[in-house]
Amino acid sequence: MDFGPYLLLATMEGAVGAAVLALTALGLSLVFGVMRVVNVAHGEFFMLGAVIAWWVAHLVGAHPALGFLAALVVAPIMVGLVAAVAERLVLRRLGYDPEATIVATIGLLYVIQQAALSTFGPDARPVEPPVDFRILLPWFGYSGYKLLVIAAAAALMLCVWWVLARTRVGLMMRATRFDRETARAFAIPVDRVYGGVFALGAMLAAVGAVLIVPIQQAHYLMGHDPLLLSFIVVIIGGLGSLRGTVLAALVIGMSDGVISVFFSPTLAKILATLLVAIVLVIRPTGLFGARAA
């Protein structure tokens, strides 16, 4: 039997899986990094997300690639300012203090998800892909819409670099994340960073959702998997550590597409917490995150 063609589209989907999977986590990893807050609600951005692009595109309707388009623009906007609010009355108010915002966080997650189950209802929506095409390969067609999410990933991850290493804002979340209370007596506003990290992650979560919610149905529950894998991805790549970040979601990912395809989906998660539990054990700081003094 000629394990060629599994392997390929198994790589293939692994990929797709890679790829919002990075932008999903790297909002994770930037919260953390910055404000040292472990944001347990991470997974309901991504969810509010998804439920949102099916709500703008079911309005549009006219056209998918429209409808596709305006969600893309919408969602993650809408997703950002309910983030900023509930760090502003929530999170700012606690202080940051990282046991408190957990708990918060947690709460935070109960009360997005029941707010969804209850606009939205319960059940799956589907939204059309923008575009209908097929890739020709040797042994079978592959959606061309799944290599444009690969692509739109790597490059909004670009841009995320770009915007963290050669710009302004990106000193200045950089300063805040090395010393909070210098970087207040040098006249950086604290507070309006964390808030626009804050926001900055949960709209990478949104993007995420919206990329995948053609692929994948949008539903109010739809948020715990990718919470998982975030996790799994932060804590292997180092908490704070971005290149770690992107580096870990390209092996879960890919790892987790080749074992689902050729296994179960079940072992996939098997071996990945496994491999955090090796990670931890090894080296507890993740493979990029830095030493503690």
Contents of the next structure:
Amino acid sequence: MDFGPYLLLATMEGAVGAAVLALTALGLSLVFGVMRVVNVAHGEFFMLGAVIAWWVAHLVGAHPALGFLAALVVAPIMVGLVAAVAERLVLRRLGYDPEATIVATIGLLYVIQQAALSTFGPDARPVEPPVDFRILLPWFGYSGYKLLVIAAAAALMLCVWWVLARTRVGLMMRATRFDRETARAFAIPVDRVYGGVFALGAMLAAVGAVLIVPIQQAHYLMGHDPLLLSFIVVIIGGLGSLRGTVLAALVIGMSDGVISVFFSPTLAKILATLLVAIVLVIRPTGLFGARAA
Amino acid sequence: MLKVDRIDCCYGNTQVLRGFSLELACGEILCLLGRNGAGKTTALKAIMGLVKPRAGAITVDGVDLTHLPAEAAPRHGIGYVPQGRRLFADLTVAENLEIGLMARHTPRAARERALDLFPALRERLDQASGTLSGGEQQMLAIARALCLEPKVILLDEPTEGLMPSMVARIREVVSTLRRQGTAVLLVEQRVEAVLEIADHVLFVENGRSRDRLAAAELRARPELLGRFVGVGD
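Give me the form predicted together with the partner chain now, not the form predicted alone.
Complete assembly follows, chain above in first position.
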């Protein structure tokens, strides 16, 4: 294949990764932005989404599309419930203290990971894609499902933006993010906002996982890479900045895809980490993060 | 209307309020006076449910708020203008006012009435509140609290750092609120302003409520200002 079509293929692969990464990182950024909680277990919510997707698709059987659609509904809800319970039983009792919640979410990471290993096993398991068609370009054919992943992720991110910018729930989340004590003084139920945001963040990771699991297989250790890349994205984009998160996810996801195709996935991670170091030195608050007063 | 009955409040192991009490009637302006650290701001926070009393009771119109979550105070008609304004700086003026409306599900007309008191805010509805001038921010902080149509409004140093014309405007608004029957609990450092506007003053010392007297009476007893506030010592 010539260089041009090869680059196009790599870019399209990168776009798929970027779309899923943007969803996952958006969840992490939302949780940090509103709650000031660094959720180290975020990658495990991603993994849990993929594992539950496999269970649901496996149980439903029948047509792959039915199993996948059921997984797309059930997996995020179940992961959201797990997150809501963890928030209620652990984070709230710690008063959302930044240091304590880092330690607690590390514990949560291992609990979820080992629970998945115990029930799901150590094997990687595939989920069939819901559709099986290819877009025929002059140089190569490309999976139609992968293009659907990009469209679905973009639609979901627009929904999140709409909720945050245009609804009362979003207004409560933005007010709580800025000053939780004053939010309480105006009858905003801060504890419920926190519970909802933590569940929503986990659900976004789970949706990302359900979308990607027909391309990558479900495995109990699959949460590591999304967690690392999400942190990279959130640091580059600016802690708590949703716009920065999405833009950084596009840059990191695309470059990860392109560099992985032309060179190696390891080099892609090295360059992303280098970019984080540069951003931290030049602009510690990230490209779109608020400057410290 | 508002009754605070012998409350004790602590931050960790540090006790800040000790048996603090006050009573506030409809259309009354009561000013808390005391030195820095006397517990005035903590008293307002306790009424708002932001600091939970370890003992005592807080009631509004006979409803006991003491053990209810912080959301209960605004829902029962207590508006709060915190010290330093504490606006949601990233949110626009309109969004800050919307938060006030949402607190008690008050009709949109409440926002119009609040904006009638501070017409300058009408031109800035789409502006981020953090970009307003200090005076405009204070107007917005009061307007936001008025959006929930409070029966009682707590004002914590509303004139702090403001130019004289803005101080006069806020004084006018407080007088208007009194005429409308709103009870006002004011923490203020400008003693002259207090004497002009307040019906009563309550001295606070080391977390305890002390003498309560009519503002007019205070002029005749300047030694109290010296003792409790450190003015005219």
